[in-house]
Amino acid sequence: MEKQAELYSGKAKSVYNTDDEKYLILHFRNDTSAFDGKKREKLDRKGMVNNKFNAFIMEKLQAAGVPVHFERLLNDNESLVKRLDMLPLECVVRNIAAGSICRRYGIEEGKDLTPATFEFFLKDDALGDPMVNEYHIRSFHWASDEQVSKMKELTFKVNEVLKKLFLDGGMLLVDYKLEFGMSGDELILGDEFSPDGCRIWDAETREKFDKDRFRQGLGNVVESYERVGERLGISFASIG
């Protein structure tokens, strides 16, 4: 598979065309950012760690019956993925209260949410990724009713699979965001799943292992990502 021109560069990943129009290459960079890009830094090894973390999770989800765009690792920082027509929405599931839901509703961080909550956000950095509901989605034609239903179904399926996976590693999956796209008529999980886009706490101490370490200046960001991976059985050995 030949890597061609850059298609898109985001906050922490770059996307490249290939010589096969059905596939793209995701390049995970060492960049990290928070607060809509107001806080930025390069963290050594972060791209490699997130690339391999994402590959592991995507393979687990695919084995559980969740359709994913991930195809295979190419090297330490790059993966081959299916090209999707992405929907402009983020799907967020929260098992424990943390982050914006606490600020919005005055809820104490750490409160168990039973049942888990589901929220849609419009993917638009300029607007601050505002929360939207299904009426907005229908009125502005961001997704069909069928796509909305399928996104919710798959997002909760992911929750079922990953809550157990993390708990088996002595960790709590606090919350996470997913993005979906279309491949023909099929809705498929796209983007990535890494500690950049979810919250993970130690099940005993509730120590934070995720991007909140960067947001809150707690330090040891990449080291914490690696600790999560090691508990799950992810190898971070170089693959060239």
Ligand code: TMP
Given for the second form:
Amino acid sequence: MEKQAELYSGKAKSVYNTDDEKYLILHFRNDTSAFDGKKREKLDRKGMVNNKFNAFIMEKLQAAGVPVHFERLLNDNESLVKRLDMLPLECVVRNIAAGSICRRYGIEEGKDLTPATFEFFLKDDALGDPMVNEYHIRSFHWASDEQVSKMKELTFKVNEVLKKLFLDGGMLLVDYKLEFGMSGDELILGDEFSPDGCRIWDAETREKFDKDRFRQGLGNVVESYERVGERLGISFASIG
Ligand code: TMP
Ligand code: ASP
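If the structure you just shared is the form predicted alone, then what does the corresponding form predicted together with ligand TMP look like?
Below, the chain from earlier opens the complete complex, with every other chain and molecule after it.
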């Protein structure tokens, strides 16, 4: 597969065309951003760690029957993925209250959410990714009713698979964000799953291992991502 021109550059990843129009290359950079790009830093090794973390999780999800765009790792910082037409929505499931839901509803961080709750956000940095409901999605034609119901079904399925995976490693999956796209008529999980887009706490001490370490200036950001990976059995050895 030959890498061609850059198609798009986001806050933490760049996307390249390939010589096959059905596939793209995702390049995970060391750039780290929070608060819709207001806080930015380059963190050594982060691109490599997230690339391998994402590959491991995507393979687990695929094995559990979730359709994913991930095809294979190409090198330390790049993966081959299917080209999708992305829907402009972010799907968030929360098992424990943290982040924006605490600020929005005056809830204490750490409260168990039973059953887990689901939120849609509009992917739009300039607007600060506002939360939207299903009526907004319908009226503004951001997704069809069928796509909405499939996104919810798959996002909750991911929760069942990953809650157990993290718990087996002594960790709690607090919340996470997924993005979906279309390949023909099929709705497929796109983007990435890494500690940049979820919250993971130690099950005993509730120590934070995810991007909140960056958002809150707690330090040891990439080291914490690697610790999570090691507990899941991910190898970060160089593959070139
Ligand atoms: P929040 O508490 O800021 O709403 O975020 C909930 C989860 O979703 C958290 O794990 C971070 C992730 N997330 C992103 O990665 N990017 C986003 O743009 C949003 C809104 C959430
Ligand atoms: N990923 C978003 C950003 O880079 C939101 C966040 O993580 O705070 O700004």
